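Below you'll find only one chain, the form predicted alone, shown as structure tokens.
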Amino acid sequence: MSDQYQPKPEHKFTFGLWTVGSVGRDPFGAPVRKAKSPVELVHLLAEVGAYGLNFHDNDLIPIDATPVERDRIVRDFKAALKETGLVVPMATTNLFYEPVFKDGAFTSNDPSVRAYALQKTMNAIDLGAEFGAQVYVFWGGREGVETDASKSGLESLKRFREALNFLCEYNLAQGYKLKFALEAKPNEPRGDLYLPTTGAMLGFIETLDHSEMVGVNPEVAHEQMSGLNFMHAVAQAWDVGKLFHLDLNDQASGRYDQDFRFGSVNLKSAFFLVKFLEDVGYPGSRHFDAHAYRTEDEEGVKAFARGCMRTYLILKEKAEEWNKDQEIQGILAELNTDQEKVSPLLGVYSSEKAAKLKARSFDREALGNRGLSYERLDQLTLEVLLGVR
């Protein structure tokens, strides 16, 4: 592999213990390999070439765990950081797996539920914070329904909320300086899930008492389920100044949440999350919530994930390419060219430039029938990744 391709801490690249962590087990099937403990899985990733790990509560301490075993595993984990340099920046808590959490957690109609996942959430707060994590992230895996008989949506809406603002004041109360950071999903595991999109977590995420603490974590395969564009997801997020964490994957639209290794399905939607990501100079983490294919031993699991670092510095570098390459430019600032001078009438309203514009005389057949040259740029757009510019 070039040198000019391999992982370096600066790129800031981070895999969940969940995803090289993966067994292969699906609804269909059994795992198709071992299980790894946590020390295990952080040499697995020094040695891929990533700068750190995030983790569920229990993928690191399992949830039946007693406090000696805890701490021993807490201790290990710790020494495997230490000797191999890697950085825990996100933690999250898993709010689905358990059947308790069946009918979801912070919004479940049974109020013991809600006050257990509240426990569980400030506890694995604790212990993400313990680790240097700055980025807590929420995904509400069953917070939903199959039927709508079963509950309120506006009810669970201010169940969610009231969650919400009960953790970020214990994040205050506790001196921890952790960011919370909403993932969307539209379906799976259950029927519909609250909150589907990146935008929904946006509108919501207004209402909440401390708005400044809480962003989004948009992912690739969830906006991409719904055939929707994760870049525009992205950037939206970006503009508000609420994208504080991102997954990234891959993704067939329509298909059940298949978590493909970046880059492997859509490689133009990827370039643009790429090249919007390294422009705007985004300073978080890239973090791969993927896994390997089923048929994969542990070698493949290293593939994979060297595959996926591997592909997002190739996009990097042909992003720098297309925003070098002349005619691409070219034919960009024409398409922004200012041909009738109408910009000074334009952006902030004043009432002189309300009545220049009522009165001026546009030429509406003219401007109808100017090409925008955009299959060229589409063209050269793929001549680039092809690289064949």
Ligand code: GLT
Second form
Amino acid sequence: MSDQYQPKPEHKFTFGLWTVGSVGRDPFGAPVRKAKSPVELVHLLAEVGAYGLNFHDNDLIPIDATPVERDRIVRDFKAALKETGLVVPMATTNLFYEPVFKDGAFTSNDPSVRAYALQKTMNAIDLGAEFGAQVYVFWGGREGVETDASKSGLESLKRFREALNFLCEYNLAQGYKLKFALEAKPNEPRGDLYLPTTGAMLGFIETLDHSEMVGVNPEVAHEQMSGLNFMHAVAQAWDVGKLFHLDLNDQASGRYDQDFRFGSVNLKSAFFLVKFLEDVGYPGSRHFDAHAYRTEDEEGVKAFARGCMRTYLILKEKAEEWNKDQEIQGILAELNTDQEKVSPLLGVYSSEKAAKLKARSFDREALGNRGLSYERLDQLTLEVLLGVR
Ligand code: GLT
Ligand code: MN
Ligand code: MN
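Right, the form predicted alone is done; let's see the coordinates for the form predicted together with the ligand.
Time for the whole complex; same chain goes first.
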């Protein structure tokens, strides 16, 4: 393996404990790998070169742990982090596994379930803050329906808003300074999940009391399940200063949530995503929310984790090549030249500009006849990716 693709702390590669810790259970089959303890997972991630890890409350502390067990687990985990130098940039709450959340957490019809969800999340926020997390993710795992007869779509939004407003106040009251990041998904495990896309989340965030504290955690596979272009969702979030975190993985379109190794299915989309993140200088974690194929043993899990990071770094290098490629840049420069010097008429409105624009004649036919060289541009992109440029 060439050293230039060796992950380093500055690349900020992180994995969820639940990712490399996946035992390969699926709806049709039992676990195929032995469960590893959180401490063992810290060492596995250190061995493959990750910078950090993220967890749900119950990835670390079993839901029925006694206070004494909790303290022991926290102590051992902290010692493992110290020994390996790994950090915990993000934490989250499991609000989907236990039967109590079968009809959602913050959007459940039952006020006791909603109250329990708040309690569980406050405790989980405390845990995340104790480990120095800066971002707190909310994936509405079961916030949805199978039938709209069961819950009001409008009331559910109000309940979700109420819960987030409550937790933002909690964050302020505790002085934690966490940023909240909302993760959208269109379906699975519910028939329909509320706020199914990153775009929907961005609209919803503006209705919160502390919208400045809340952004998004887009996941590649989730936007692709909706048939959307992931990089476009990321660009929109970045544009409004809301790209607080992101979940990298891959997915064939129109399938269940596959959470495959980053770049393993849609290589060109992965390339444009990495190029976007590197071009704008996204400062956050490159977090992988994916898991190894069910066919894999421990070595396969390590190969999976290494593959995610290595592919990211290769694509980063390809993005640099693309940016330096003279033919590509020549075509782009040509496409963006102001041949008829109309730029002064664009931009911020003025009545003078409006009058000039209305008086001007445009050669619609000639403009429409221009070839745009996008075939050549895309082929050049592929050739950069395929390593033949
Ligand atoms: C779960 C889900 C992910 C979420 C995680 C955070 S848990 O694995 O499939 O998309 O990001 O709750
Ligand atoms: Mn995710
Ligand atoms: Mn997923």
